[in-house]
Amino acid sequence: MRILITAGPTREYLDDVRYLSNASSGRMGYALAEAALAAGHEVVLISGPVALHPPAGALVRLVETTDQLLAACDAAWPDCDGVIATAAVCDYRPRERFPGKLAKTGVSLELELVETADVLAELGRKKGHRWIVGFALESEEFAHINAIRKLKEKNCNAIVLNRPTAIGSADNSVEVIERSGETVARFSGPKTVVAAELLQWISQAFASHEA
């Protein structure tokens, strides 16, 4: 399979200088798309700004603004036959960007923020044959029903819950959700063994799907 794996976070400018942006470590999305390649899989690997080194062998594109994404995974998306969403978008992003840097005033500055584009769902709106494993980082209160209204509100085919525990951690527990709304799957561990065994479960759950 050719398999597109997002990963890190999205920045959002106010200035040239500041941004608003989250503490994803990319490396859940990076541990997949080495675990994909070893599995003999073709790896698109479309990374926000991470401190990794990209897995040797994949497909890469580096991207910053949430905007940036959506055209990245837009233009790798017809010749793929699933994506694996793990990217920590930035939901908000300033509704006007300053050009250099702002300067202290001495009073408060009001910030106008607006949602950014939700590239899942775009994804999700063009699949077509091809299947959709999303992410969802969920607190505990109603963290599975929520999950699942992801799922199909952004057309997936299954969704992977993990826990706000997961950013910045070499280990994640996470459970796999089907649009059944049954949890099929869970695994917990350092990141490179949960993507190991969630590529195997994708594998063989998605393999009716190769092009």
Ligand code: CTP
The other form holds:
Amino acid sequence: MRILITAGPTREYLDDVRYLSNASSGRMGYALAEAALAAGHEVVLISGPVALHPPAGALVRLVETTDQLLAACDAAWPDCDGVIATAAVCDYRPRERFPGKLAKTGVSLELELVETADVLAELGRKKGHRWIVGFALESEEFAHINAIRKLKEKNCNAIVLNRPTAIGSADNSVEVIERSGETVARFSGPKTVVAAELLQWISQAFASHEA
Ligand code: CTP
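Given the form predicted on its own above, what does the protein look like in the form predicted in complex with the ligand?
Up next: the whole complex, starting with the chain shown before.
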């Protein structure tokens, strides 16, 4: 299969030197890319800014903003069989990006934030024969309900539920939830191990989607 993987954070600039972002390390996405290549798949890795070296053999597109992530995913999607969306996308951006560097004025500054594009939902709208595996980062007690809602809204085949402790960590503990709402697999341990097991699950689940 040819697998699209999104990884890392996105950045949304307030001016030319300051941005909103999050602590995503990109480790889960990069480990999945490595595991997919090792399993003989082709990988298109679209990554926000991270301190990792992309695995040899992946077709890599580096992006910063959510709009750039969307454009790169849109371009890659027609030639892919499926997507694993691990990117920690910045959901809001400052309404305005000021040129240069905003100077202090001595009074408080109010920032107006507007929603960014939902990249995975966009891919879901152009899904065709392809499969989609999303990630849901949930902190609350309604984690399962929220994850299942995201799965449906983004037209995913399955969603991987993980917790905020995963962000920036070397380890992860995940559940794979299918469209029925049922948890069909659980993996935990170092992200490299979780990635290999998850990739194996994905390979088996979507083998018949191959063109
Ligand atoms: N995602 C995306 N584009 C966004 C937000 C999220 O592509 N603007 C993708 C993520 O890569 C992930 C899935 O959607 O695969 C769910 O991301 P998550 O952050 O858990 O949820 P959100 O949709 O951002 O919802 P909320 O922040 O309200 O929990």
